[in-house]
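A single chain, nothing else alongside it, follows as structure tokens in the form predicted alone.
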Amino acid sequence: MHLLEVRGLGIRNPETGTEWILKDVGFEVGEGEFVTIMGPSGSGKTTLLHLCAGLESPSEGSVFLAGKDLAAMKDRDRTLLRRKWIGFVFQFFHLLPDLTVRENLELPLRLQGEDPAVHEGRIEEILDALELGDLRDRQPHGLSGGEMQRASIARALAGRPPLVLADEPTGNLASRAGEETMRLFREVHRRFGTSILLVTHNPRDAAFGDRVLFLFDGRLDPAHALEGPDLDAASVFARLEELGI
């Protein structure tokens, strides 16, 4: 089963109504699978999540989240559905400062009308994978750039999403925070089966994926992906050059 199909996506400059910021763009995530797009800043990446997450609406094509049209259903039935399937890892963190990271992990389950006390056990094995068990009582203020980041993953995955989208994670943290962020996106991945679909303009961060797709002038052609054991930063560089973005 495919989590998230993209189909014919585009969407206009909401400025001009005629320049195209994303055009044509088809793809699938499937159970398990993490993929990541790479794209130069600017390119439209931010859109494509915001599209995939139904928190905007396309000027043409369809989104299918867990098999249903995004662009076919109400306001509140799109939002429900979306706190269901889907976390969220934002490059700023986002994290409420007057809340714990534990607070901060709760919300999601509070926002679904859950009682975090019942999930005593998954809220443990969260914090344990993402290295945060002595963080738990702390607040934003008092925690790393990499710490924060780390909550951030571990807040996404405490409603048990089945996908979560991943937009450029390492963008605001130092080179060997980012890394760090990137291997334990991995352990995630591996861990809790979760599906995670991830943009970045970073060669290095993208072949942490099982299968890299490349959006430049807006368009994404799956035909240049690449996945496979040698995939890494050498071989996603030079399919850059490739493609000449």
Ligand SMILES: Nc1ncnc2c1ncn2[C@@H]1O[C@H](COP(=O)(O)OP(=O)(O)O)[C@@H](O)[C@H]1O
Second form
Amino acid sequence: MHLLEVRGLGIRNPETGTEWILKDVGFEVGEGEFVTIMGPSGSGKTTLLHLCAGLESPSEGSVFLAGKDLAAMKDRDRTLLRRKWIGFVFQFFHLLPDLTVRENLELPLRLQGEDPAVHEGRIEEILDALELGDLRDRQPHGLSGGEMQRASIARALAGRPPLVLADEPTGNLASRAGEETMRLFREVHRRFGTSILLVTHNPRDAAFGDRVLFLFDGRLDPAHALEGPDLDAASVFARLEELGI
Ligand SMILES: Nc1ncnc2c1ncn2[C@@H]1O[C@H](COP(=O)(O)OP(=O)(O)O)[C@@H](O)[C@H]1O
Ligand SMILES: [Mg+2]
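Having displayed the form predicted alone, please output the structure of the form predicted in complex with this ligand.
Expanding to the full complex; the earlier chain stays at the top.
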């Protein structure tokens, strides 16, 4: 079973009702995979992640999360499935300003009705993996962008979801902090075995994945994917050139 399977997915622009934002998109993310989707601004990346998480409904096609067809589920069940299986990382962090780093991390657990004290060991391990030990009692406003993103990755991992969806996580960071953040995604992937689906417009970030898919004009052709030992930033740039993106 794939953790995430997307088949023939399409969604129309809700304003015009005719133009397609995404059309016939299909791919899957297997257990323990780190997949990136490279796409220019406006290509439909955020919309695609929202569809994958069941936050929006497609006009056609299906999303299977943990083998379950999202469209066939009641809203409540879909929300519970999402909370259990998915952690989200956003471009603009979305940390709660009045909570400390540690309290932000504990929040998803509380939402799942769990007592963070029971998960002390896990929280410590995550703080350690994301190099947040010294920042745990600080509030987000005192942190740099890179530190805020580290805290939000930690939060995404707190409920130990099998899959993390990341929407341009370096989009609001300077290049050095961006690279550091991508390195931490790889570390999280290695250390916790978390599957990752990360969308980006940055070819260097895309090259951190084990497999790179290309999205443009709302289309994603699996035949354009890159993977294997030769995958690096140069090969991503070359493929973009080839595709005229
Ligand atoms: N709710 C909406 N109403 C109208 N147009 C939308 C809506 N959401 C997205 N779009 C359009 O769909 C396209 C893809 O948007 P988006 O998924 O945000 O792309 P990306 O994240 O790759 O920049 C854009 O042209 C955007 O203007
Ligand atoms: Mg976007």
